[in-house]
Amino acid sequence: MDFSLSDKEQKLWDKAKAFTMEHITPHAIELEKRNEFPKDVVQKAYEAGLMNLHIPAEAGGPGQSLVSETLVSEATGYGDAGVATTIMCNNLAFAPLVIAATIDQLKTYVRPLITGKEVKFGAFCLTERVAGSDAGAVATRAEKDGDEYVITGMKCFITSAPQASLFTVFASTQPELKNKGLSVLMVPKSKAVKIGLIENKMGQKNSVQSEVIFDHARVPKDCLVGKEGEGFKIAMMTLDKTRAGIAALATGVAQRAVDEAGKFANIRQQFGQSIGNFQGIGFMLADMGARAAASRQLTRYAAWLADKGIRNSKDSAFAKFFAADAAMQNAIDAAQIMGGYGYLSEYPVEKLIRDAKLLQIYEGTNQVQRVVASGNILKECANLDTGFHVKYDGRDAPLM
């Protein structure tokens, strides 16, 4: 068992951390005050080779591993969760295409977006106001009309939608089949794709989410990804992969909270000594550090499984809900350690709290992750023989 990164991964990890320290962390508070899309920073990330890592080489991408993606997400998440979300949004938008589209489709629709001089974005369009976590209730429709599909409906909370050039849309081609009638289509930007309400959020203000309205948007039939009715399966496969990226981002937030609290606990003097010397503070720091470290290991293991082609539904769910909860708890604990200073907007910790909250909600709430994880555990244990039996009613029966 080897926990070390490869030379290539270590160089990427070092590059991502250096980029964060130069372009994200020192400017995060000011960027948030501007409350606008951080295009300049993201452009620099694109030029530095920190985006679109999962696109295969045959389609013009770097063809790097999911583990590599988590390294970038953790490093940038440490600096600012909103900027990190914007940098990694293409990972989610293009993941269904990498999973199920043909190489020709990737070359036609994705390659132009990842090989030019300017950063381009995709948008992952699954969530709807009513449907939420219930993919079977998706109301957006894609109807066949000759050699085209006509798409109508509205999506919400779509990351980077106002900047997107390509929309990965989950729409129902057979509504009566619910989940089994869901399909995936690539929809290029056009006049029939309209941006609705841009959300005003509590945190992660350096990431933009909005409604997307498809007003009879027409796309050729070769924009269908996979086959009709495979949308739900593709969505689940996508989320199994991309949850590790969210977990990595959350790990970055969790580690930032440890570092800010630890730095403060060294400097802040009370009763003639640093407050870090008091067990009440020391124990909190230890728990915070353990949460961040455990989040990192869960995340990288889930990513490693995906890279090996091993099903990771349970492990990616573990990583996502544990790391997101760790980020939230660590941020709260950091504010407590810093006392009144932790509540001031001129310090980064109150921002960590606001940013961390969204990590527990988007890309599948932590409650949904627990449903996924527990469902897998129940299946694994259904016919499990633990070796422990007890005599029951005169028979050799499992313990009831």
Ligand SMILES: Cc1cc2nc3c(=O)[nH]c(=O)nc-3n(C[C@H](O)[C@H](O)[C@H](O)COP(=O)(O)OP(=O)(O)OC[C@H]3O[C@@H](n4cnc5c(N)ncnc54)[C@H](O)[C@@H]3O)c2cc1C
The other form holds:
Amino acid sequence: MDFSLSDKEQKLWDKAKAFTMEHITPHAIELEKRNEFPKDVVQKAYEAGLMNLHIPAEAGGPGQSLVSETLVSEATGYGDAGVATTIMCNNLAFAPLVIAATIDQLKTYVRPLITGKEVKFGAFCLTERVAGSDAGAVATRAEKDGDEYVITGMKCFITSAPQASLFTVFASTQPELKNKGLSVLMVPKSKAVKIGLIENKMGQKNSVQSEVIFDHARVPKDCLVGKEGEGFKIAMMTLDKTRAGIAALATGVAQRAVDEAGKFANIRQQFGQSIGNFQGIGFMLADMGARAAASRQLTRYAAWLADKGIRNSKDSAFAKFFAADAAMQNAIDAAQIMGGYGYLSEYPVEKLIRDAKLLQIYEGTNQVQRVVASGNILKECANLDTGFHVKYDGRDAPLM
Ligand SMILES: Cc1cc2nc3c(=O)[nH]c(=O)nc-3n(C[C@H](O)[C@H](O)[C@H](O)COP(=O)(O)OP(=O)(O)OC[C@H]3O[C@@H](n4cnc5c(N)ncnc54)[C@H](O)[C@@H]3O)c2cc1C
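To test you: the structure above is the form predicted on its own. What is the structure of the form predicted together with the ligand?
What follows is the whole complex; the chain from before opens it.
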């Protein structure tokens, strides 16, 4: 068993950490106060080669692994979760296309967005007011009209939508089939794609979300990704991959909380000694450090499975809910260790609390992750022989 990164991954990890130290962490509080899209820093991340890593080389992309993507997400998430979400938004928007589009489709629709001088954005459009966790309830329609599809409906909470050039849209081609009638289409920006309400958030202010209204948006039929009716399956395969990215971002937040609290506990003197000497503080730090380390291992394992082509639904769900809960708990504990200073906005920790909360909600809430994980566990246990047999009513059963 080898836990080390490859040379290429190590270089990327070092580069992403150095980028974060220079361009994100020192500016995060100031950037948040501006409450606007962090275009400059994301442009720099694009130029540094930290975006669009998973686009295959045949389609003009870097063709890197999911493990590599998680390294960038953890490093940038350490500096600012909102900036990291903006840097990662193309991973989510383009993942369904990498999974199910042809190389020709990728070359036509994605390559121009990832090879120019200026950073460009995609937007992943699944959620609607009526379809949150219940993705199969999508009401947006895609109707065939000759050689085109006509898309009508409204999405909400869509990350980077106001900046996006390409929208990956989940729409129903056969509503009566529910989940099985969902399809995925690439919709380039046009006058028929309108940006609605911009959402106001408690944290991650360095990312932008909005409604998107598809008002009879017409696209050629070659914008269909995969086959009609494959949308739900593609969405689930996408989330299995991208949840490792959110888990990585959460690991960055969890580690930042450890580091800020650890630094403070060394410096802050009370009762004639540094507060880190108090066992009550030290034990909190130990638990926080273990949560961050466990998050990192779960995340990298989930990404490694995907890179090996091994189904990782359960492991990516584990990684996402564990790391997001770890980020939340560590942020709260860091504030406690910092006392009154943890509550002040000049220090980074109150922002970590606000930023971390979203990690438990987006890309499938932590409850939904537990539904996915427990469903997999129950399936694995249905016919499992643990070696302990008690016969009840002719079947294996618990001792009653
Ligand atoms: C800042 C932000 C960015 C986002 N970015 C995007 C994006 O780019 N693209 C996109 O498509 N979406 C995006 N989303 C949407 C996000 O994925 C959804 O908010 C999330 O999936 C939950 O849906 P919902 O908000 O409708 O909550 P609901 O589904 O209404 O859930 C409400 C509560 O019920 C619980 N619940 C629901 N079903 C179950 C169940 N079966 N078992 C147990 N509990 C359950 C949930 O866990 C939650 O606690 C974003 C959201 C936010 C806030």
